Structure formats: C-alpha cells, structure tokens
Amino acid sequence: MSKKPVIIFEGIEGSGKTLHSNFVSRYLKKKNISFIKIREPGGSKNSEKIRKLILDDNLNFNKNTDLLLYLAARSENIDLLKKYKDKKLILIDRFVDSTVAYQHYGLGVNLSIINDINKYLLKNFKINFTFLNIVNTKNMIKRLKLRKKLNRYDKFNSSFYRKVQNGFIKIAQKNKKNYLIVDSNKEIKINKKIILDKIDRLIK
C-alpha cells in the first residue's frame, strides 16, 4: 500500500465519522505527516456550493437529481484528489460508498446508474483504506438532539438510516481487507485508539 494512501471515514448521521477524521487530522499534523482533507459534498470552491443546495432543508430534490447532485459535487473535487494521489495522505469525510449507501440502499436508485457513473468520474483513482463507524437508533437519535441545527439529510426516519447502514455493512462484507468496522457506540477513546492504530500501521 501506497505510504501516502487514500483514506475515506463512512457512516450515517450521528456514528462519529467526522469527529473521528478530525482525530486523525489532529495527529497526522501533530507527526508533521503532509496530507489534504475534504468533505463531500463538498471539499472545493465548486463543490461547497453544490452542498449547499443538496443539504437546503428548504428543498426537496426526488432522489435522481439528488444523486446527479452528489455525483456533480464529486466530479469538481476529481482534479484536486488527483492533484494529489500519491503526493499526500488524502483524507475524505464521505465517498462513493455513501453514494452507494445511500442513494441505492435507502433510496432505491439503480445501483448501475450510481456505479457507471462513479466509474467515469474517477477512472484509475483507487481507495486504500475505508473506517466505517456504525450506531445503534438509541445513540444515533441522542447526538443527533445534541446538534444546533440540522440540515435535510438529518431528518429522515429511523428505518431509512437503517436500510443505509446495512447498506455499508454489505458493502464493508465485501471488501473485509480494505475496510474497518468501527463501533462508535464504544467509548471514544477505545475507537480514538483503534483508528490511530491503524493509520500507524498505513502509513508505515
């Protein structure tokens, strides 16, 4: 594996995705390690912009163009990760396989629309390594109290982040050595520990 890898933190509202990238963002400056980080949607100038709009509580997109949405917002970032594959660690809150969990596993988009379309944006840029941070409803809904304001994708019932939770799980079954499982319904400091480790071990 590439010493400088592409690294993507997954998982659904309130499963600790973020806070545990940022860890990561904290300790790799803390090393003087050289590395990029973005979110999607979002990320760049361009793609900022497209969140906005997808995230808007006061629109409402039907699922295609939610995911035309998604996949524009991705192919403004395509450049600037290629910018850099191979040059710096590349940290990414949120991937294809959200797109995958998502838009197919909860909303029923066809799944080769969402593959054939990923396949032309990205081409030969490959991932080396996915956390996918699951929780269980109890906590999920708790944190998700906890936060000052919520945007449209945090307001879909229980049963929908569900069915795109089991949505990654299959999608992490398939692909066991690339993937780690994260339960953020632990302790922080015991999944802190785990995810450091293994970015030491990436990174190496």
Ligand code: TMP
Second form
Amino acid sequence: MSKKPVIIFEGIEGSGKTLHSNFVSRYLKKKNISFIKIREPGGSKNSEKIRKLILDDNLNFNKNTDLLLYLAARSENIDLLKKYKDKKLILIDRFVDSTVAYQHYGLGVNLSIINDINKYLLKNFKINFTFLNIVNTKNMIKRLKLRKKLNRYDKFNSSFYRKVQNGFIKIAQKNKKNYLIVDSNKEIKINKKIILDKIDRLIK
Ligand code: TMP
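Target state, the form predicted in complex with the named molecule; input state, the form predicted alone:
Then the entire complex follows, led off by the chain already shown.
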C-alpha cells in the first residue's frame, strides 16, 4: 500500500461522511502528515462553480444533465489530483462511487456510460481505499432535519436514499479489501477509533 494513499469517503446524506473525514484531517495534521483534501462536486475553483450550479435549489436539471455536470466538476479536479498523487496523501469527500450510486442506482442512468466517462477522466489515477459510511433511514431523516440549509440533492424521498445506499454497498462488496463500511448508527467514539486505526495501517 502506498504511503501517500488516495482515500475516499462515501455515503448518503447524514451518513457521517463529513464528520469522519474531518476526524481524519485533524489526525493527519496532528501527526504532521501533509495531505490535500477536496470534495466533489467542488474542490478546485472551477469545480466549486459547477457545484453551485448543480446543487442550486432554484434549478431543475434532468438526470443526464446532472450526470454531465458532476463529471464536468470531476474533470476540473483531475489535474489537481494528478499533481499531488504520490506526493501528498489525498482525501476526497465523494468521488466516482457517488456517481454510480446516485446517478445509476438512484436515478437509473446507464451504468456503462458512467463507467466509461469515469475511466476516460481518471486514466491511471487509482484510488487506494474507501470508507463507506452508512446510516439507517430514521437517523438520516433526523440528521437532515438539523441542517440549516438544504440543497437540491438533500430533498429526495427516503426510498431514493435507500436505493443509493444499497448501490454503494453493492460497489463495496465487489472489492471488499479496499473498502471499510462504517456504520454511523453506532457511537461516534467507536467509529472514530475504527477509522483512525485503519488510517494508521494505510500510512504505515
Ligand atoms: P455533498 O453534500 O455531500 O457535498 O454532496 C452533494 C450531493 O451531490 C450529494 O447529494 C451527492 C451528489 N452527488 C451525485 O449525485 N453524484 C456525484 O457524482 C457526486 C460527486 C455527488
């Protein structure tokens, strides 16, 4: 395993993805390990502009436009990611699995189109490890209610998020050794330890 791995955090709304990735950034800072952290959609300046457009609650794109916008946002990050690959550890809050889970499993866009464009964009940029954060419907709804502002993708019904989460789980099960499923219905402290122990093993 590379000492400067590319580590991804995936999961549906309210799955603890952002909380868990923040534990990792704080841990790496404390250990003086240099890293970059980006989110998708977003990250680079141009990709953040595309993010605003995709998630704007006053707009309503169709599922293919959404797909192309998410991929456009990714395309604007690739140079940045390649620049730091093997030089710094890379943390990414959502990446290619989100496109498969939301646009294919959630919205029914053709899977091979998504895989082909992702492959075309990524070329030989490889992910080393993914934390897939999961949550039950009750906790998801509870956590979404606490958000001050909801974006366009925070407003699907719970059966949509079930489909998306099951999609994420299917992806993780195909490649078990590179995924850890973190059950965020459990105590935060327990998950924090599980995640940081795994990070230790990934950077050793
Ligand atoms: P965030 O709120 O976690 O930053 O994510 C924004 C939303 O974008 C989230 O609902 C998931 C969605 N998304 C997709 O539908 N496809 C993608 O490829 C990505 C990266 C995110």
